[in-house]
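Only one chain comes next, encoded as structure tokens, the form predicted on its own.
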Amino acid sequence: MLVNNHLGILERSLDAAMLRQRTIANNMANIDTPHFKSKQVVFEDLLQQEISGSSSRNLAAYRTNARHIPFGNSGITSVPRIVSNPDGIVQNSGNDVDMEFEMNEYAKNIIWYGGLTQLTAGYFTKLRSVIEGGGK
């Protein structure tokens, strides 16, 4: 089997990147905006649970397409949400973006994502060495 659970939990972990980029760029966009509340996205915890077997989720199959048959326990299946920023400090204006924050976690986001990349790449790498003879 050429796609294993390694290359799953990569991909997963590249679309939660994505998707707090986005949401660390929606909370700055939105800093001037009255009664805005501050977003953040959950995954990595919900994927620790989810490999050390502690999660009280019943594991299903990941689906790409809802009309796919659903089986369980057939690999990891968390899924990054985004949640409402339980920290935040709320303004006077009924805003609770802090811009220091979000810059501080749109770096840490971008340094995590050079990783997984690199990761992913690396492992692309090392199929391609199998793949051609591992170099004879």
Contents of the next structure:
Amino acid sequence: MLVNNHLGILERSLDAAMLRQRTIANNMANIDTPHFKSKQVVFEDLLQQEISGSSSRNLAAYRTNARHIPFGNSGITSVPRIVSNPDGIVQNSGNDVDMEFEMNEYAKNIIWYGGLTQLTAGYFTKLRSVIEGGGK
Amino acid sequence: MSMFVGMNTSASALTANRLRLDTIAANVANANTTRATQVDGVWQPYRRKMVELSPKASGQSFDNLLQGAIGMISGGSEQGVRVTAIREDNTPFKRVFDPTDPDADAEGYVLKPNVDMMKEMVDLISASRAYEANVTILNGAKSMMMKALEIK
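Could you present the same protein in the form predicted in complex with the partner chain, rather than the form predicted on its own shown above?
Whole complex next, starting from this chain.
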């Protein structure tokens, strides 16, 4: 109960949101760099597949250390992925950073992260309530 | 420290864009400078300067390549942008007929800097907008970290 799947999903979603923030920061930092290709984080779809159990028949592999190579398609290993489209060209310089898209993703990500922190805080509040024996 | 990678990324962009703004300021300030460098005893006008940007690569170490291959860049890999060089614009100088100018040659022509005000203004707006956008992203990273501290 203490470290169940709920907290694990929250934790990895927070990680993914932070990774997305870094990726957006990197894209925006290179908004005028010639030949730079923007990157995006894919996570929610992978998480959805995992929760809906479409991958539960595969070989299970648990990572006990972040440096282990993820393998199998099992419960706890779905990690955010960074993808890039090397063919997209928006600007004449071969750069494909789309400022409007990035700022939209950025705004969504901040709100999403705020929600996740509230959920996580709520999880611990409930846990504390249980430990203290509820209403005294 | 990997926790602040996002903020360092934005900070590198702020530095780079500040340097772009400084370069543009130097170009505009010297738009009429006819005596910038002396070549063989003859004064040459100012040459327009340009900033060359490139992504700050995290190095080609095995660890970084492996992290990239499995779609992760967590860990301490450095990101952002950096200025690799300040290049000079090699377009020819403007040749203006003005016999009264102290730097006019025997035929009455003066060489003027190859600074184009229009180009500088466009670059100025581009650099200052990029600066503003990166400040916004930096503030976002800050507020996310403050929210993470609220989990208790």
